[in-house]
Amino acid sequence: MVTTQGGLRRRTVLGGVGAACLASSLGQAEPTVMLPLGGGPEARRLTTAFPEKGSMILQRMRPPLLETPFEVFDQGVFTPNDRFFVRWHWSVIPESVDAGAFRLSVRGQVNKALSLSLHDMAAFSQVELAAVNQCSGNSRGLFMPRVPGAQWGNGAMGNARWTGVRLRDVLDRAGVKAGAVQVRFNGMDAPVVPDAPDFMKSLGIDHARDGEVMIAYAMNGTQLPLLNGFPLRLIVPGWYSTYWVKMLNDIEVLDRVDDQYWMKTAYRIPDTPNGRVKPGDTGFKTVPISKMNPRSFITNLTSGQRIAAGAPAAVRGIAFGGDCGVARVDISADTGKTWHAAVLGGDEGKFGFRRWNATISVSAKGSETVMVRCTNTAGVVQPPEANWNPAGFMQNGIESLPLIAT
C-alpha cells in the first residue's frame, strides 16, 4: 500500500461528484457471446445498456450481474472501470447518490460515534493499492455437476488500483473500545421485501485494523462507478469480493461474533482443503469463505484456435496469487506432461494481476492442450483438477486450453 498526495483525492471526491446516477433505459441487448459452461446454456447476451459501462456479458438484469468479456484481460494488467464486473445481491440499489449529503456512520463499541462526509474522508491520509476483486463464484458455470447460482464464466473478476483511506485510520478516529471482536459493514442497497436479511459482512478486529483493508473512493484514477460502489467501497485485499461491501455507509464495531445470515449461513465453504467435497457429500463442517487462492489464465488464445505445427507461438496471460504474490507461472504445451517457466511481467503489488508470457511449440499436427498454473509466494500451487462444492465457490483448477496445430 502506497501513501499518496491529495491531488487525486480532491479531484475525484470533492470536485466532480455532485451526484452519480444509475437511471438508464435498458434497451435491446447486443449480440451473444459463447461461454464454456458445462451445464449450459452457453450463449449469453452482451449489453451496453448500463450507465458507466461498456459492452458487458449480461448474467442477470435485476439485480445487476455483469461479467467482463474475457478478451478485456488481454488488454492490460488493470481492468478498465467501464468493463469491470458487477455483482449485487439485492435489487433495491439507489439510482443516484448525493455526494454532498452522503455520510459514513461509525458506531458501536467505539469511544466516539462518527458521521463522516466525503470532505471528512478526504482529510485522512490517502493511500493506493492494486488488488484483484473476484466474486466467490467466479467460474461457477464450469462446475460439473452443475450447482445453483449465477453461472459465471471466468470474467467475474477484475484488477484495479484503488485509492482511498486506511480503515484503521477511520477506526482509530472513533476509538475502538476494549473487548471489540468484529467490525460489521453495511451498504446502501436493500432487500426487496422487509423480512429478507440486509446484506452485511464482518471482519475480525485485528484484520480490520491491519493497515491493508481500506475504504476506497476511486479506482484506476477516477471516481468509483455507481455500479461498483460509489461513493465508498470497502477493499479487503486477498479476500473474495463478498467482503468488499459497496456503497458503504455504515460501520459497526461489535463486541461479539456476527451471527447474522450473511456470516452464519451464507458464503460458507466446506472446512476442507480448497473447500473441496464430493458431489453428494453431506454433514461436513463449514466455515465462512475468506482468502482467495492462486489462479492463472491464457488471455491471447481461444479454445480451438489454430496454430502452426512446429513453429513458435507466443502465449501470454495473467495470474494472481490470491492472498499473496505470484512466485512463478508455468506452462505446458503437452497436456501437462512437461512444464516450463513463463516470464513474469512487472509487479504492481502482491494482491494484483501479474502479466506473464511464454513461447510454445507443438511439433505434430492435430489437437493439443495448453495448460497454465500459478504458484504463489506462500508455495500454494493451483491443483490439477477443479474443486467442487455445493455453492460453486473457489474454483481454481489449472486452466486448460485445447488448440489445433496445422
Second form
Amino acid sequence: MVTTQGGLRRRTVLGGVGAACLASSLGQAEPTVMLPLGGGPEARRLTTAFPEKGSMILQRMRPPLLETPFEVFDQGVFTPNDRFFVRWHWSVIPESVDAGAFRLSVRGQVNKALSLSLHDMAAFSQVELAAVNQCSGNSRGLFMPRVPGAQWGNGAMGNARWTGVRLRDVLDRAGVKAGAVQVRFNGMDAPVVPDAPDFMKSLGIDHARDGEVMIAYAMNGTQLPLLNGFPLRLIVPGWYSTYWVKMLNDIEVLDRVDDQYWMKTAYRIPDTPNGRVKPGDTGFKTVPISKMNPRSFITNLTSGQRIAAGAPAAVRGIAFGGDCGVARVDISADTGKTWHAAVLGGDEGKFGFRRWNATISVSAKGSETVMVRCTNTAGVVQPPEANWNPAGFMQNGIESLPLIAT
Amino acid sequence: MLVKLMIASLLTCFCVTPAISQTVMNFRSVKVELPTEERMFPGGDKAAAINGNCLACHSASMVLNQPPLTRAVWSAEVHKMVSAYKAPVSPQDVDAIIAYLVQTNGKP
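Given the form predicted on its own, state the structure of the form predicted together with its partner chain.
Below, the chain from earlier opens the complete complex, with every other chain and molecule after it.
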C-alpha cells in the first residue's frame, strides 16, 4: 500500500486572501505546494514562468522538470496542454522552431532516406489516439526507502488525445530493409558538454511497425507546446514516457540492438515481476523499461479530509490499465478488508485515463482509510504493497487515503 | 450512368466525411524564452565547488530537492555526473562536492 498519496496530503497555498496571508506569514515570495514525500523536502514552488504553461510544480528550473498539480486530474479525463507535465534530460533546448524549415529525417537501413517537412507529415493518413504519457519515475518521491532522482509526487503523468501519423506509414515510405532490428529516435535537444550522451531511445522494428506507435503533431487538438515536444513527438501507447521522444527530428533504422547509454545503461529495471526488488538487493539482471502497469487515484478528496460519519460520500478519480484497458476499479472504505466496484466513466480508448466514481459510507466516527484498486483487461491488479527498485521506476502500489469521519 | 454518378457521389460523401472531422494543421513557428535559474547553493566557500561545477548543466533545485542520502549514494551520483554525463570536474572538486552534499543533506 502506498500510504502517502501524492496530492492527497497536500496543503496547497495558492491564490486567494488566505493564501496571500499564509505566504507572507511564512516570508515566502511565491506560492508553494507541499508534496507528501517522507523525510522531505516537501515544499515545492508553484511557477507560471514557463512558456505555454499554466501553474506547475517546479521540480527543476533547468532543464525543466514541471509536475502537474494533482487537482488538475479531477477536472476531466484529458489533461490540458498548459498543465501537462514536462521532463527534459539536457538543457540545450531550442527556444525557437521554424515550422516551415523543420525537417524530420528518416535514414539508416532504408531503401530511400527521407527528409519530411511538417507539410509532408500532414499529408500522411491522419490517426488519433488517447493515451497516458507517464514518466518512468512518476511517484519516485514516494518511494520508501527514498532513492535519488527527480523527486516527483504523482503528477508526472497526463492523458491527451494525440493526432498525427502512424510510424509504420513513415517507415514504409522510406522502405525498411531486410535485416532491420531496431529503430532509434532522436530529438533536437542536446547536452551542454559535447561528448555527453545525446538523448536517444530505440524500439524493436516490429513494435515500431505495429500501427499503434505514432508521430504526433497535435495534442488535444492543437500543436504541441514547445516544452512537450513541438513540432513532433513519438507516441508509444502503453509504454513509459522515456520512449516518447520530444522534438523528434531524426529516425534511424538500425541493423543491430542499440547499445548507446540511454538504452544500455539508463532506464533499466530489474528483470523481475513488476520490476520489483527488495531494498539492498544486488546482482539482479536488468532490462530496458517498457510497458506501464495499472494505476488508479482518488482525485476529489484529500488526505485527512473530514466526511460525515454514517452518510454517503461521493468519491471519484482516474484509472489506467497501463499497456491495455481498464477492466474494473474497486473501492474499499475499510483499509482493504472489503471492496466494492466503482462505476466506470466513458471509454476514450484503452490507453487513456478512465474516470470512475463510487459512493462510500463510513459508519463509525474516527479515522478510516479509503483505498482504490485498478484491474486491467489483461487481469493485472495493482499490488497491495508499494513497488520498489533502486531507480524509483514503475510505482503502482494501491493508493490509500486517510479520512476522518465526524 | 445515373446510377454510376450516384455511387460516385455517395463515395465522395463517404470519403469526405472523415476528412471533415480531421484536425487540419496550420503549424505556427514557435519562439519562446525559457526561464533561467538564479539560485545558488548556500554555504559560501563550502559551496564553491558545487556552485562552480554543477550549475552549467542543471539548476540547484535538482539537488536541493533530493532527500537525505548516504555518503555512498551521494558519491555514486557525483561520479555518475563525471563518468556517464562527462561533467568536467577535477578530482579535488569531486571530493569537495561530495563533502558538501554529505554535510548539508547526508544520512548515516
